[in-house]
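Consider the single chain below, provided in structure tokens and representing the form predicted alone.
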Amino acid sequence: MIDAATPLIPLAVVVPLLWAVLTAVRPQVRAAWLVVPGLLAWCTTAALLWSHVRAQGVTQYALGGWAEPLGIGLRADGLAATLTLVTAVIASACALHRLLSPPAEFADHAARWFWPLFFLLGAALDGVWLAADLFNMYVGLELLGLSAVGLVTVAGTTIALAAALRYLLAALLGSLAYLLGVALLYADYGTLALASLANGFTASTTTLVALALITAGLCLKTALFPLHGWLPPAHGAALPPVSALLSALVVKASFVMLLRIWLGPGVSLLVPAVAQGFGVLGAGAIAWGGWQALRHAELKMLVAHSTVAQLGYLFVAVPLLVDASAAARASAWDGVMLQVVAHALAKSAMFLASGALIAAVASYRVDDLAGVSRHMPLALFAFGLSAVSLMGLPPSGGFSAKWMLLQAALASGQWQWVFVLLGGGLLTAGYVFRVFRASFLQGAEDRFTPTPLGWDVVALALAASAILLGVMAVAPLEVLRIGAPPSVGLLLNGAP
């Protein structure tokens, strides 16, 4: 069923984005009057879509009533609309943690910037979510790149603007490739909608080179191993709240990008041997990440390689895709779209017990950790409870995730990939409790510095969110589901 139109859809949007021209244009009103509203606004947007997606199906929206070649055509399926639920939820969170943050810990040129950035960052998700087209992902995932960017640059250490500065070489060299891609396929097609791409789809070798340019793009832009190189300083050197925007949603954009294309008019160039090779690349990242995070001197640095690590559940996912039975491809589904959602909340959440695990030792370093069970049992309870999540332990949303995404390799008779999977688990658990072992340590008592509580509380509750996924998974099933591409989706929809 498909509706044809409600404003909600623009709605998503538009709010963030006005708020980002509003916190631009008047910096002088005090942070808390002006963004709470707006978070508010932000939030409720994106909890009637989803409900409206529950209830209605997918949801089409065209700007103007001129959706093609270029227009602005906008959609709403059940991915997009829990995406822009889960992406309002998230942020709000990490707003909340800056509003609770000393104005010290913003450098002074930069924190002017930091909410027009925040909000343009939210409407950039949302736009790349509901795109319904490639030049209008395209346009989305630009504003969400230099938007991002800047964020990480609001640090103001020298560290982070060299990170930011190869985070912006890496984006622009993806968005090169994209776009060069785009342009083959409009010269080829005269559109760019994805459905009239879908449905005049053929595998002419312009085509295919186009497909594997915009691949090329979005794999550097998701960090996929071995392009992940500029992810890692990036994550560890931002803010806790930007370093866990980064890590839980912006990343996904481009992966999310890739799904749409390649189970929709790109699935031809996902035959088995090139679906199985980005399941090795998912698994090199996996071993990768975990051994990188196993052996890292500082906290944030070893979170930020734990992303890198979990960004390959999603591809090995890729071939049990395609290569797989009706079922398998179903749990598969299931499966990539839970992890997507579980990884996204325990990644925020293990980001913002990070940085006050941090400032409350006044140092990066794991081994500088030392007693702080004691002073910080509410911050590093948060990090263990989103640690669950991340290493598929039941009854968390990572477990629901993984627990899918083996049930599709065994089905397809892929063993390969079992293997992967549970290791990669035993790699999440040997860097988790590296942290865990050096916070139970004796350490001086005298060198803790106290850190806002509101801080533990939001880490907390995305983590307790992450464990509640993995019960309550049913319905965000449901609607995940809904408008699921034809080749995975017969089974998902009830047909035979």
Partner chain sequence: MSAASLPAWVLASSLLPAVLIFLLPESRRRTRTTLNLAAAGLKLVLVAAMSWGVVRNAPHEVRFTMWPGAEFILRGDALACLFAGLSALLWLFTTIYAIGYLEGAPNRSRFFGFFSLCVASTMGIALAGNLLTFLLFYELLTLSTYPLVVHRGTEKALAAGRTYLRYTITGGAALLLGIAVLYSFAGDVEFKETGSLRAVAESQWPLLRVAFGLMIAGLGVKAALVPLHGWLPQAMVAPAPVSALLHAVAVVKAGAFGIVRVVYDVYGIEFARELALLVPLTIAASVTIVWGSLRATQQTDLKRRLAFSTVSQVSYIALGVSLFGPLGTIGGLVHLLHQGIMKVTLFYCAGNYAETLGVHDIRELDGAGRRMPLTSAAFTIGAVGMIGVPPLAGFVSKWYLGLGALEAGHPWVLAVLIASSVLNAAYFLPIVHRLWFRNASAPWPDERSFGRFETSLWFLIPTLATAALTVGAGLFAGMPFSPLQWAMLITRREYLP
Second form
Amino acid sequence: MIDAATPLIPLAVVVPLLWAVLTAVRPQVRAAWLVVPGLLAWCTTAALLWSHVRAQGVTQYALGGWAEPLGIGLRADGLAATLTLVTAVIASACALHRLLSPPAEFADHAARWFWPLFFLLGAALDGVWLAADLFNMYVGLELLGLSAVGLVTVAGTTIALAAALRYLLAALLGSLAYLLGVALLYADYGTLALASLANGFTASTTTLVALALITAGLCLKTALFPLHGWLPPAHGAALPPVSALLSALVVKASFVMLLRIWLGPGVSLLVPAVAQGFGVLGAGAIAWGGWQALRHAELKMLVAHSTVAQLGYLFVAVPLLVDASAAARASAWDGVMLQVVAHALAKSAMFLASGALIAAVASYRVDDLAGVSRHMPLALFAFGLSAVSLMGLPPSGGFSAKWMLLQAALASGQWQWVFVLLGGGLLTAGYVFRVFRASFLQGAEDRFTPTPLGWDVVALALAASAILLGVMAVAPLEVLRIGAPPSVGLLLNGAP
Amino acid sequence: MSAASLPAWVLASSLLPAVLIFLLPESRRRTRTTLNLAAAGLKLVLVAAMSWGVVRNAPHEVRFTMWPGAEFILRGDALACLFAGLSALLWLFTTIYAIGYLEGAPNRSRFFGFFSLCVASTMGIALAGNLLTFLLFYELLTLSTYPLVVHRGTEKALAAGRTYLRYTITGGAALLLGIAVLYSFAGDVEFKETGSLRAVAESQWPLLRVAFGLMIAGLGVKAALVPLHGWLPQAMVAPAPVSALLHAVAVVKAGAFGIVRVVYDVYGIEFARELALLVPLTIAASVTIVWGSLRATQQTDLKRRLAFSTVSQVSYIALGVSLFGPLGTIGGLVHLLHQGIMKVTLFYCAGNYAETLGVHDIRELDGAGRRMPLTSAAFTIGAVGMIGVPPLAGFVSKWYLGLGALEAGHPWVLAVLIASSVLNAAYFLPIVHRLWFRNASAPWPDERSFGRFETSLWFLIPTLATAALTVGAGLFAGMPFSPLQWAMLITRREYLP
Amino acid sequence: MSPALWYALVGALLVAVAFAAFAAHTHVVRRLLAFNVMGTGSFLILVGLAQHERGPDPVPQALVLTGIVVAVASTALALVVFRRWFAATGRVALPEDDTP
Amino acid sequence: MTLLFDVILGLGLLLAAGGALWSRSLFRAVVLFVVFGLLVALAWVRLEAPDVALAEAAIGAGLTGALLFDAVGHLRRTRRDPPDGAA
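Structure of the form predicted together with its partner chain, please, following the form predicted alone?
So here's everything in the complex, that chain up top.
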């Protein structure tokens, strides 16, 4: 269904791209007059696209009028539309945080590249969400990696540079593996469009090698345990709004690609053993990330390791998406979708709140937060709300997601994942309460640096939406079901 | 305000003040006090209005779908009104007490913000119309009480907070698992007056038992069932109004109330008996009653003794619930109210002694009755009530529990009740004796003067009011709308289909 | 064996050799060289295998064009970051790889 | 004849790549990388992809090579002949 009346799809990529160019042409470090209209245009486009998909179902667009395989095919299903909207919202929040930052934050000369890279990152993300074929995904992913690395370097510290280099090498390796896999798939099937591959892969050697390469590359980019080593330093060393974007959205891009490939054409090869393997790695991520977060002395490293753990939940859902009854699969789909969105909102809020807390006490260490509950109640409250969602306590998006995954696991009798999900929640509680414990400690002298109130408000808004998502999940889930892979979509009866 | 949405307004009457109080600057003392008292008063009116709906047999209800297959339900049924009424009433008094207690202390915005959030959670627990909504507020209560437990910010308080979290978060996980198991084959489990699980196929009964065990374990942590009670005595480092609140109303009662809901409104008392779930609960409650009393006799710190007394007394509720038959039910439900009123009185008194005289240890209380006659009178009423001396509130509870035990065919429970009463007397009467019949041997550790009265009026008024209620609830048990009558109303609906 | 298949095979060998070099070296510039050779190898596989199956094909060629541009952009960025890292620390490898 | 050319070109590619990846001097490695790029351009011609060949020669060999030379030169200027062996 090619709907020529929907230029909204390319606009979702073009608008941030346009502002990337505009801000590159006028590289001022404080450019609210230029940035804010861009954010408004971006959010409007994304919101319109979301409501369009909600009303009309899956929408496709062939850029430049060429049909596939040569043209740049874009496709907006519920997942793509929702993530585009979430991207625009979170990016706007991060941009506001940046705009509200005091001028001291802009000391590094790389800071002038913040806005171009920021908008490029947004365009790349939207490109990945909306891509309809494996090669566009590659381009989007590669641009995403490059702009993300560039943004990490904006922090300007030596630690950030090392983290950026490490991140870059991991990203390059990951996308090369992916590209190699795509090359092999093209040899086998002569097309890269997901729609034309919909008949499913055959179990030829080329295909199996290709899938292995693609999976390895994307898992490296998603920082799935044990390939997560690059993530905590990069997310820990970047500026708060950059960390927020990276943890909330960038790692999800490769996960969404994995999901689209494995649940689309790859579903016939997603045998129980493979699916359970993903689950085991996810459980490893939950345990290892949680354990590291428990023992790290620095606040941002704690939050970054928490991302490693939270990504584990996404992979724990994989066995429930295939190796289960139809009802359980549907529940698992809802759960994993909600987890993607809820974690994005909660983790970006948590990074922004952590940034404010760190700036207030002028120290990265958790132990130095003593007494901060008195001085920065709002930032701590935002941290707390996002922690509620990450712990999977009700009412929150994180809870609802966990609940659906639990239901899927119970319905399919896979008790091992029940315990992983519950244990992960306890571990999360363990490390987030380290922060509260420190913040309630009395007796430290007041040596706090004032931080902009706007920072707290932005973080609070994101955290509150993660909470609200838990009690008002009906409409988002309806949209997220639109165009779900047929293998999980049988019961979801979304629009065509 | 439409009448149907009344439960939502009851909730909002503490949620909105919480938000406003958080936003208030620390220095706006008068505004905060007004807001607190106005909200507490308004809530009482709203709960009363909601109860009227129950009397007319048309309970108010609010519901919407959170996500497919999961509804958010608030319903003001008879049981909900019982707990909500108790909470609203005691909250009014505790708020008054807390305002006096925190006079001049730091972090009052934070304290009262979380305090209001606690009320909101407790109201949510009372009004929850299905297990999922219940769980939602149950966890919210955990989170909103943590800042109150660690409020003082000392190492000791933080350690207590950590213990508290370990217990309650793990308990929450057990409850979540139990509820999730139940939902996985029974769907959305609503609270119905005769239970909602009767239709479950017999092949699923083992899972029903597993879910019951998990839920009771999860609820038992907050209800301080032995051996899950370890957090409670430690949590005594919290400020006095928090102890009064945690121990008399919010946390322990939330657990006990949850047990009531699970047995009566999820499984249904008759179905629970068919599944052979009641006797283990009776045994667990009996063990807790005796163990808590025994431990209480060993404590010399007044608040710790009261804490172990709470461990023991709260299990009377679980005991009453587990005794099949209307009389046991009446005893358990009425004790939910009576224990709250009596225990809150005792904690107020403990706070009065600590704040006025600096006394924390029982051995320092000699002669306090002469220095603080009103407080000591209130303490005596609470203690004698706890022991179960007629005509006070505690007697009514124990009378019905005893009859219920006979009715249910467990005469050995009578022995538990008698043993507990003896132990109650053993740990309360020496205190009463010290108050009235001994002379002060040393100056008070840290005496403060509050002018014309023996202590601050902010302290005295709530203490005397709840002491008066303890007498009233016993004397006027036969009057309409007394706790006893309300418990009988619920019981009638529970046992008559 | 068709020329296309031969070049695909060469591409596979290139990827293998370059991957070994990527793993063995710690010098960032050398790792970038390895990355570029690996990329070229995958392009050869992409075009070679496809044309072996179906004859001359514009699609993979267009993809390779894109890929070349992406690769040079990645290399450029990596070198910029590397030079700042080198200027700040005087090191040519990452801290965890550095064994002086 | 053409087959022979393909074989020689392929082996040349592998040799150049090996040199670019494993030679002891970093400068020589970059030189060999540019040579490798030009040889790949020839391979693209043989694969009937003239536009890719042009792009490879201009961008893959030329631009990338220039960037690498610049970086290596910078390294040399800053640090007298770094021990850039394969370690």
